[in-house]
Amino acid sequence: MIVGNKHYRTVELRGHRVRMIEQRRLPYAFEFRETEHWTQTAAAIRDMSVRGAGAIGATGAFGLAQAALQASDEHFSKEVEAAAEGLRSTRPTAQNLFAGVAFVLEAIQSEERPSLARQAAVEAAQLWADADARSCESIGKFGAELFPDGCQVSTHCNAGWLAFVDWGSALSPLYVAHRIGRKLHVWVDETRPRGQGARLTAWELGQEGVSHTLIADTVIGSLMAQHRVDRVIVGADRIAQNGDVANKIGTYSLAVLAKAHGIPFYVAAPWTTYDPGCAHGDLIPIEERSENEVRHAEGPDGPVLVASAASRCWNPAFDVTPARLITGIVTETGIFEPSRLHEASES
């Protein structure tokens, strides 16, 4: 993550503290959140301060290792499990989260003494981070083929650098051919309700010197239909083992209008987003979210109304699209058709 020529992590573990990039001030400000208990971290989660699948997976096990770090003696054990729940139960849809929990848990239960399992906690949540951006930065190095010099590109929401520990997903590969000398254009659209699009991949994709256009997102019909979008990309909080994709709501749409017009639609993720026990994507649990979020817009003060105050809102944070509109998952040891995931990920 490159921020005015200097380099960043989106969440890291300082002592008892985590720190993460305060992403509900951007692209206004460049802060920093830290929490010091990881009830203030689940809330960081929750209130979504840090979003994106690998960055509340990341914050998720660091939010554990803080809880060990903390957790009496008397009540070592209870107190961990208590506080694993309480992460795992901000944001349902996310695979990560779960897994990166999971990992730091495995650890901490494989000590018998406090003192050793909170060493354990903090090692393996550091392990877990740094495994998060490996996984990111070659899944960057196997996608860049897909994106040749000129290519003009369409995502969706974000999946960079702020939505993982580092590097990102879908903006991985963009940025590695950029780096390699190739000329990429971005169609960015802005994501309503919560703006990701239009707040932070914009932003991201200009602190990288990716030529980038932000649009609404009722036009990307109409750049497809002029032929000036060559591929899609998009990430993932959930594929199931169909190769269904849980993504950002609107998704759906974006792999539809690709369908129809003949462009190859791709979902990069690393493996961790992977849930092999869950069948298809309609078993894949879909996060509501506040009605607030449709009838406001963010601005640099806070939240302003956009929309009737009076008016009923239906505000889910994502959409499954089914892997047969799905021309590849991008992982980190390779692109797959959605059919073979599930043989790759046994192999």
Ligand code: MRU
Second form
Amino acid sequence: MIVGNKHYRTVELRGHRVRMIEQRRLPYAFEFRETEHWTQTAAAIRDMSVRGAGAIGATGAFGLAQAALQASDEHFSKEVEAAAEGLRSTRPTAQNLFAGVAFVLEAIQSEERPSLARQAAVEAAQLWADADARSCESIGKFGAELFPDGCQVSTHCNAGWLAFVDWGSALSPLYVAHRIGRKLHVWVDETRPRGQGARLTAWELGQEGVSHTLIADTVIGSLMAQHRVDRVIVGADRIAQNGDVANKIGTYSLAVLAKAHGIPFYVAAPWTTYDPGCAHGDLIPIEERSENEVRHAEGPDGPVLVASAASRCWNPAFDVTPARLITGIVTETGIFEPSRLHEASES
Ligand code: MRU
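How about the form predicted together with this ligand, since we already have the form predicted on its own?
To see the whole picture, the full complex is given below, headed by that same chain.
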């Protein structure tokens, strides 16, 4: 990740503190938030200071390491298990959060003595975060071949480096292609209600120097009809065994439009997003968020009312795109047809 010519990671463990880019302030200000205690780390996931599947996975892992560092010798297991539950309960959809917390919990539980368990927790959390960055870099290398010179690409929400520890999933192939000199153009939709496309992806692409245009969510069908979109690539929050994909609300509509126009539709995600215990997309828990996110838009000075205050709103944060609409899933080990994902996960 490059911001102002400097390399950063979205989230890090520094001593007993978790340090993350404060994503709620972007693109107005580039600031960090530091948490001292796992409960504050859980709050940062819940209030979306940190968001994106991989980033909340790493934050959950660091939060649990933080909890192990702070737990008493006397009630060590009980306190750590309560922290694991507290971190898991912050957001229900992204599989990476559950996988990151489970990975560190297993490392903790493999040690008998709290002092060794604390060390194991910190090492495991760091390993998890480093693996996230490496996997995303590798997704970029595999995925770059899908984007030839001159390609016009549509993406949704933010599945860039802000959504992971580094590199990102859907944007990583675009960064790799851009760095080897291919000229790409990215259509970024705003992604109402929270505006991750407008506020995060457009800003990220700008930092990386990738040519892009921000559009309202309603524009993409018209662009496709005018043959101005060659590929779609999006991220994922959870992938079911049959290749169905939960991703930011609006992804399903994009996939239907891509199918109607014969445009290849790719999903990019590390294997930590794959949930082998979930048979199909209807079983993926979909987070519903506050009605206020629909009524308001977030400006530099806070929320601004942009709707009738008296109307009820419905705000599902994710939708499910069925496997049949997906051309391929780009992972750190290769690109797979959705129907072959389960087989690939076992090899
Ligand atoms: O609600 P968010 O912003 O945490 O949403 C998650 C996402 O960032 C997107 O759904 C993304 O496309 C997949 S996560 C890389």
